[in-house]
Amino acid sequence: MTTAESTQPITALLDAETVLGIADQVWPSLVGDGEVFVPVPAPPPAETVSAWVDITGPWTGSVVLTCAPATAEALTASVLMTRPPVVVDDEDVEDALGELANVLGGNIKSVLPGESRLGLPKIGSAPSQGRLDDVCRVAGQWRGQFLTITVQGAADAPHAERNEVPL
């Protein structure tokens, strides 16, 4: 049994710099040489799509990648290394965004304490967040377009009120 004094939310386990460092490692290898995620916030678009993977373990939550549908299509074309003119279908977008979320999630899982499992990638509207102090978000841009990477506690975790990792 743990107490509030001996447990920590995700914000105590990693910070935006760690998430950005992981993105800096992942982006060129998956999205392409010379491609970068820039941590400069952009206004959010009216419509977004998210891809995420769940992490289950001492800390339970999701790693969520969110962008506009047009950005998702451009990311997909870059990940698939297609040349213009290109038409990517919904399945391609699901695969590419899911793979980005999966690799980001796997790297984030590796810096968390304890043994955790990574779920399969999902795509759609972002999952609900848990507590406000259990969220680490890096807002930025890719090719000048809105994109965020969010590590968030699960709203429906068995201990969502205390989604924390023992010290």
Contents of the next structure:
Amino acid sequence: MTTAESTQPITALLDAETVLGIADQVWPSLVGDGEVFVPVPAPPPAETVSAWVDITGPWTGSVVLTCAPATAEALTASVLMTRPPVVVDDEDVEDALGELANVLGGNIKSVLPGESRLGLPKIGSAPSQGRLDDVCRVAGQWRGQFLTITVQGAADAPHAERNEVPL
Amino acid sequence: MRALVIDDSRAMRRIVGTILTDFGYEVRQAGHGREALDVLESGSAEGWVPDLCCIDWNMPVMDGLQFVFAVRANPAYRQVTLMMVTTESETGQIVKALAAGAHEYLIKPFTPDALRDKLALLGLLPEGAPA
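And the form predicted in complex with the partner chain, for comparison with the form predicted on its own?
Everything in the complex follows now, all chains and molecules, and the chain you saw is the first one.
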């Protein structure tokens, strides 16, 4: 792999359609039959929670799933196939949201060039973003609630200058 | 038939375990490879050896590939069928797992039908499993 290939921003490697295609496979399989991630932006909530996995390789960054805490609980109940009255605890949310990020991240990693490593899922406040052009975000909703999938370069990821394309 | 589901995600263990139980399996679970080796060891002592292990790749403590190596190194588990169930979908990773001794590979996300097809290929779909 050339230096230029190894330092391309995510926008040169992946588009929103690809991310959406992966989400289309993940939602019915993991969240439940008939469940869909709808790529229509919804108003952002006052408070959000994120789950993410890091990808380390020719491209280094994170795949981040962000939603409101209430949406995270509803997603968890759906993933765990709990029936009303729904009782999910913080550990359940961490586990289910993390697994969603893990499956999204693993499939996104597979379409990136070169050999990469996938980290274990984390949950909390989303990691800092790197350059503005190293972000591929799909803003959408699930059951009418705000939810975004962001593929973002690490804040300290190396980047080639735009005039460093090899001849 | 008996299965051991190994995944650090409780949600995924529950999903895979529920599908296998519906197919007629008796299922035990472990959160990582080291714990799975303990389950195999304690199970052996009571005569419980799984026909199938469903193994995630990325786990803390001991990952799925290390678990496959450990199981394949132990003749007592020669008859256990090992199936990776993971998001690691690159050809290189699949080859690595199969070379280490895994028999099959199922990529997340998957449907119950996809798991059924893999079990049928392996001859591990219990008789009477619902269609």
